[in-house]
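Only one chain is shown below, in structure tokens, and it's the form predicted alone.
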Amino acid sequence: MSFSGSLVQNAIYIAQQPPEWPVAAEDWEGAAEERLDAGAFGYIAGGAGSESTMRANLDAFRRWRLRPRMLAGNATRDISVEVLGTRSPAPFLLAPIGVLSIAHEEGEVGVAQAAAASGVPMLLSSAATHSIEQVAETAAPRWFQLYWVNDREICESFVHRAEAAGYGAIVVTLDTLTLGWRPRDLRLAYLPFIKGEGCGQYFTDPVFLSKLAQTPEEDPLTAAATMLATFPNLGLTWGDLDWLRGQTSLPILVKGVLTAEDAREALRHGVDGVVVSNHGGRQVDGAVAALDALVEVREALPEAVVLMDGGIRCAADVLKAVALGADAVLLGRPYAYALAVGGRRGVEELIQNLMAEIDLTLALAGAHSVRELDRSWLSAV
């Protein structure tokens, strides 16, 4: 399906005035910082420890360069992808980000409305403020991200709710079985869940509610504390995936894979795909960059579905990741910043502009389709 980035670009020039919305990822981030209080901005923007993993994610893209090809006859192009039966008009999906209500009151519903308008799928977080069912009402193309807490009954309920609400896949996050050390949040003692933010899946779940003596409305602090008490689950093993596989007929992906060994192990336990991710640098300080891990994982799994996130900021990043083997990427912080700046409309604008930039970059690189990209389109530096 053809999408013309030139039309988007020309509309800005024809208007002959600066655009209403930010253009580049750093512009969105700066505008979001102006609008958010220090706690909320730090929670979205920050990472673990010295934040070296965050920096590594960005730096990894600079070590690869595109090799444009001339006179390719690519007057029309196709930037769409399909992953496990879910189509996206662009080679990215919206990554699962928890507690989006701290960015904007529209929260996950605003993001879902933007996803529905654009057709770009979103991954709804277990740590969302809006529920599985509320987001499903928007008719956005969607997957559900599962934090595997230490109560299997709650996990089972979440999965069944997502399947009943029409979600297309379950994405299990493996790298957040307990919270990483995050100095920005610790300095401000900022944890939004204490105030009920990001607890929407739990506070609407019949299994979770059955464990409370009083409703979250009657005793919000106890409800939030009970939710947080389910979180550490460091006893989880690969064998537990066998149980999860038996709970749903939906495709299952595991998110947080950074090594070939773990990628192979995941497939041995029946998953349908892996997401190469270091959680945007929010969990392990000094970890390998996601893009570097993608190379290793794709070589280990030449035929499997492989997605990646971490450090995606512009079209060139997207195309480099696809050329290195990603079937699609997950876009994270940039859309959270766009939500903070303009709610649903901000996210719509961010999606449209990134799609336009991808199409123009693909055109100038000489490709007809994003799906034809491979290592031959890159040089390592």
Contents of the next structure:
4 protein chains.
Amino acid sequence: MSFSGSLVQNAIYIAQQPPEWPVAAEDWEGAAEERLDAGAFGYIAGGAGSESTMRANLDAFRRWRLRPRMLAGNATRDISVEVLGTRSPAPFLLAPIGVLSIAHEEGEVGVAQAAAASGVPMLLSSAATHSIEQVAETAAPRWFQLYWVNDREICESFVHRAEAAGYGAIVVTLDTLTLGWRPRDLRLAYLPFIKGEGCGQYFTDPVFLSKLAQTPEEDPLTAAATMLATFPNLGLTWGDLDWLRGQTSLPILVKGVLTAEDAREALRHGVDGVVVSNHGGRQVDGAVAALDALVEVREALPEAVVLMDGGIRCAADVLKAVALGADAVLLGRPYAYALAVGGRRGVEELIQNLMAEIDLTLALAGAHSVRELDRSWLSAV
Amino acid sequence: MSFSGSLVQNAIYIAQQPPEWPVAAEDWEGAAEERLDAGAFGYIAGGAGSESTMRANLDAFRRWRLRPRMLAGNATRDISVEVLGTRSPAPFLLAPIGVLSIAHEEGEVGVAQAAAASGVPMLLSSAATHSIEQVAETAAPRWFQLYWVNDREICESFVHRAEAAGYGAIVVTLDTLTLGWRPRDLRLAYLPFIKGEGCGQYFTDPVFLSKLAQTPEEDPLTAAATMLATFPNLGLTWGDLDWLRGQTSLPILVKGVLTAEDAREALRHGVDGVVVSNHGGRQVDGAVAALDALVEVREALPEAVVLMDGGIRCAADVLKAVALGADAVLLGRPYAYALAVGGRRGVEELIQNLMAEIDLTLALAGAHSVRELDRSWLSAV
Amino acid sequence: MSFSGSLVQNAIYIAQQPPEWPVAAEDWEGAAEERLDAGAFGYIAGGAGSESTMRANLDAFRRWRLRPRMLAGNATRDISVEVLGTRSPAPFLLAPIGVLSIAHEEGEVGVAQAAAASGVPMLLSSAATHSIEQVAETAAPRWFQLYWVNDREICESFVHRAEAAGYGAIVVTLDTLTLGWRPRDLRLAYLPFIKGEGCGQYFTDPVFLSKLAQTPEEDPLTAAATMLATFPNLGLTWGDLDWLRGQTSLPILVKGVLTAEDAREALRHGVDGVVVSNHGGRQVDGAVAALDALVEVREALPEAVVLMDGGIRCAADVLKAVALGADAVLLGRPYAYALAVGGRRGVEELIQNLMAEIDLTLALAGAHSVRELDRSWLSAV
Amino acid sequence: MSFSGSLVQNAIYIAQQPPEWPVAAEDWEGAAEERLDAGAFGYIAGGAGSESTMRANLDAFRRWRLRPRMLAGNATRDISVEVLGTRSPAPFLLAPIGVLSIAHEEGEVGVAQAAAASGVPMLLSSAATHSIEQVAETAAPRWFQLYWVNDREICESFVHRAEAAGYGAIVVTLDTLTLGWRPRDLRLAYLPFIKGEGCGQYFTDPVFLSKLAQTPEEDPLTAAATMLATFPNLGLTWGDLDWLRGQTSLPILVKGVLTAEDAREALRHGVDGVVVSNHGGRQVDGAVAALDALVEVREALPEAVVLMDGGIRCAADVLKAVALGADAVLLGRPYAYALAVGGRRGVEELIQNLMAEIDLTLALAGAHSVRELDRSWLSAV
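Given the form predicted alone, state the structure of the form predicted together with another copy of the chain.
Following is the full complex, with the preceding chain placed first.
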């Protein structure tokens, strides 16, 4: 059951909806903060440095307004998208978020079950607690996010496991070749990985395990430290993409592009798409807002596959990003909060609500399809 | 008795005014919130999604400033307007608001009595609790707002009843062919219609009643559900306006226009005027501010009859909208709050105060008539 | 004793200054609010309508920044000005504020004593509680503010009394031909005049008294009502200035000019100067900020005598206004608060502090004289 | 031990870091406010007048956003700078702050010890409590800040002592030829110098001591008053720089430049560099933001040595200032708060954290060196 453009159905749904579920993104966030300990909440909610990038992400959406059109005759609409062969019933996917076990014991499997139920693809993180194969069992539409660590054998193994497990694309994160400066975590000395959380891909990986003298069960701390030691990889260059391109026939996207220059560079190196992102403001404090970067990238590359994340909180945000040129957006923190509040059921509720809100807003804005949206549907303030 | 440009009269009035009446729009709102249960207040006060459109409506007024002129010799002034043959003593009318019975038991009849007393026309909603005929008995100057539901027979019946009952125009709402996504209502699962509120036009309509197996008294839930089922009508197109045009000789306005393109389209289909509106921010979250849309529409259509609503809270707002080209504005939430606080007397008080404030502000701004105002009376910040 | 550019003197002064005196404008305001009853404080602090003009007055100063110059060799500086033959030791005068007896029993005489002590001219209000002659006894440098009421005999009498009592100019307020819409007063039904406050000029005026059947002592209410009845005068036109011009050889300024058009009109009718003002945001809600209007007026009239008031709270505000073309500014609410807090001594303290702050800021900004300031000393944000 | 670009090292550091140390600049400020008495905190935290310059300094950074580049292959980076022959491991130096003994008993010696430990140069203030020679004993890389008082013999003595004690440059403060108007100090009548704090250079200076009839130990008040009496020197002009130039072979910088005109004037008089500064908003209320002034100065003087201070709170601020043309920035209040919280160890912690944050942010932004940054790394909002 879900919301729809039908008022009667919605009325019935409302009457049945357990009132304890939050509705708006900030409701979920508030409920999550109540349920989580300070370290876990801070890890999810926090950003780099003064968190100015995080705020900029939100502010950027306020500078664009939708121009609704009337009497479009759009009793049926299509909010689905297809990106590089993967379909989504809505113009959003679930962004890769690591360590979701700190939000809820169901972790990434809970998210994947919600993804499977709704059809909205999930991007599984290299830093997930649940493994590539566990998530694949849920039959969720899925892509794999790769942290390109400083050990090519491990990267290769992850990519091959993802391909074998039916993941539809590899999304290489460029913006986190080491972790950013995050005061909320530093204040509490909070780093979940050293407790074994977020090690799902590694502790199930034959290549990684072969490098350990003892199993993670026998010596968890050394296993975690070894994993962390593979993480920093700032020596990586654009040329390295050619090697990765040779490892898989899956579409490859790069995530973390914030400039037209980098978007062009990525395409020159054979990637199939770019994700405009500043990692939710968690890496470079003071960085340009993701939506502003989307405008720059799309203007430079009118034909490329371009996704974006950063600051998506409601349907209007999704539609604005699509009208500014995103083929789809990635939803991040909101679903982590929903997971914290209600596990798999919370995530499903959030997804259904956002889909219904997108469909209603699109309906009332007078469009027949999200693919129809362009700059003529917006005005700048 | 009312306020006026006369200081002595105002002094006397102040001395006599029961101090318990609120003065400014935010005072009325605060008092209403205290009196209403959370569901009813949230239904009136809330907006779509993140409520960004609601805030944008208010913010847009801050970007324009009045340029007062001195020594205009305007001891007498005229703040009255005439729109499509209907006169108002002030450049505002009462916007169509449904279900006013949730604000106060006097509901739309209370509002109509205040309209009759003040001479300010009322736009009766299709979703009112009191019927077309009940309101007509008050002799209020009145227009009828039509929700163009998915049953032409019902629409036709409503229009003919309004014409027969002396309503001066039909205002077709374009922006609500289904209800928007309103988190305040969703949080509380609040939908007044399923309790029979806001069904006044339907439950008194011979066409609608003929479709029911049992009367609303006998089976209220089925009656309400049947009514709700007629509501969604997103298939409607501009061409359908031609049919409506053939149903009545009354002036027809369309409400919910936010773009120059739609305003032109409406005029091409024979409407007599447009109401620039985003439904008080209740339908499309992220939509352009109503005042900004007014500027766009008026620049595109210098000669058309153009009203606006959205964000009007005080006299300065009214004068700015008029200077930007509105023939008149519609006052919305403020009078619903006044109704909640004081029933008919509250609405009267609010109207008198706003009229007095408009007259005083116009006097002090150096104009002789609201019709004299144009862009030269404003500067942009 | 007063502050100066000398650090040692200031250090001594600081050590001696009773710590109970407030320092910054907002400190005085806070202390005044504590001491005054709600009606009196609201009357002084409040503005018209939504008070957006009041806020705009303050905001406008934030959009201009001073460009300090170094090593100017300005060990001695001159912050004095001369406006139409009246000298002030600082580039500000005390704005005309009526009914100061509601702030402190010393009322306008207390202010005049502080003006006399400091040499800063005072503009005595037509709506003062103390009379033209009482204030003249203090020997304060002084101008007279005229509310041009609807009885020319009274106006004439006031002007002649002011001239006889040694006032140096007549400042005709154009923006208050009737009182604005002030919600703070309306909420409390507060109007001081009906209690006899602010009637000083009238109850001592032979022309006014000759119109009463009974003296104000015998029948105070009728006297106050008669006075109020003379107030509204919206029929006044620019042409009437010619009559006033014929009544006195004193310089005449008009106060309340907000547009280049009105400034030109005023000069055409022989006034000697204009005061750009929106009456502290107390008359036209939504009006242009005073500082923005100053820019417009000065650009249109490079040679005219132009004062301004509205939003002056600190030395930087004074210097910005002067750099934007004001020959001097009028200080309003801050001194009313100082009067409320400390009577004459409070006003003296405020004046001395502001003079010292202006001198220090000018010194540090690298100017030798306030008359040297122009647009090159500012940058816009 | 310190933070670095290595995630594993950082993880270990986090685990060891005493959780009681603050992390972000506002954390240090909050902790300092708790520890200091109101007078001392107000002296450090406060600004001139309405403190609008202080706020403008912070706001200016929000209008510029970093444009991070990906896959730059920057596993090693260089954040060091060299300014006029003095190297710093990071693109910041410690701004000259007087009277640091009011923050912590370790005072300037504590700061110098932290500077020596980190290698970040310290600018010792003429108004320090600890002397030129005491600070030199710490072996901190160091420059001397000169308040050019009205006694050339004292200035000459200070400069010669600094040169003899191995200071690497003389930084002449232009913007404080007398103290600004600081309400926080005025409210509390707080002036630390009259208690002998901040007199370190004077009370150890043979020239100064020769002018006293009694030693500072015998008659501290007269000694302090004599010192204060030398302070005001507003008669100083650009021509006087020629005399100073003749006193020393050290590089001379002038601090307090806010305009292109003054920067050009300074270079004409033979200075080796300028420090764009408004003294942290402590001198001219309403002055242009330091970062805005940097843009103006750098555009006018593409080749000059230009430092800046005012509003630096985090790594992003440092990088933005450098990208806008600063050869280095000066860090001010944050280290005074760190001193208050933890003495020398607090300052070390702050410096290490800021260096680590700068290095991480630079790494993630894709640069190899801070010297590589220019306007192409920024976008304006």
